[in-house]
Amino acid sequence: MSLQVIDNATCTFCGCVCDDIQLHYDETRIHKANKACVLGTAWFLNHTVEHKYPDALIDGKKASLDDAIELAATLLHEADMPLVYGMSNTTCEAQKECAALADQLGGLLDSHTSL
């Protein structure tokens, strides 16, 4: 099996946004993460061109997409303070939305460093 070579690959996954990691790679998956930590390593080899999960799951059954965005919605508006939590993998652009979204709610935003 011959692996090709991502040079200068930026890991998102805490925040400290790594841009020098090094990924080994087939047409699978990743099979090697140079210069990442060990949040990044188990990151980057746990992606997968795998489809491995449905959708949307509700009660831990499977579910359409649609099906799944009504009742979020639904229990979002019904809150009386909710959370919106964790970001850490997210884009800036997506980061603003759910701060938004907090602030539309009347509900709190935290991200994972607050532990």
Partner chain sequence: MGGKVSCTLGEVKQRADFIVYWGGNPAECHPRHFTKYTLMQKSKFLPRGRKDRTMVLVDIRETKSAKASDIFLQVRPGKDFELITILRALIKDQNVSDEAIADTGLTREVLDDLVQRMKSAKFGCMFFGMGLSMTRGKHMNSAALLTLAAEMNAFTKFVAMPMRGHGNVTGADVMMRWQTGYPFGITFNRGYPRYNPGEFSTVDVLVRGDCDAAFIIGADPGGTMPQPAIDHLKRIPTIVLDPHVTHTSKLARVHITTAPQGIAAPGTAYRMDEVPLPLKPPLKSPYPTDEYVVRRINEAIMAKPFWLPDGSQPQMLTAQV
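Residue numbers count along the first chain shown, from 1. Throughout, rigid core stands for the largest set of C-alpha atoms superposing within 1.5 Å between the two forms. Predicted model, so just to flag it, every value in this text is computed and none were measured. Compared with the form predicted in complex with its partner chain:
Comparing the forms between these two forms on their rigid core, the Cα displacement of residue 74 stays under 2 Å. Annotation for residue 15: C-alpha shift of 2 angstroms or more between these two forms, rigid core superposed.
Could the form predicted in complex with its partner chain be shown next, to go alongside the form predicted alone?
A single chain, with no partners or molecules, comes next.
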């Protein structure tokens, strides 16, 4: 089977965010990442579409996504001072939702910058 190709794909492993990567892929994985560095190649080739982890875990046990979302909302809502932290390995669209989350919780909002 021949591989599909994306030109000028964006790598989000490090802060360089190189946007000239050529990806060769099929339905399950990326086979080649041309122009990417060692770190970027590892980043692209190590992610597959396999269902490797459970959708969600509650107290270490497998759970459904809906249950996990409901429990997360309850725990955050019950807290007096919840913290929203991280946001480095995620998209700007998700980061904006996180800002809204901290806002409506009246909580703390912080990024990986202050490690």
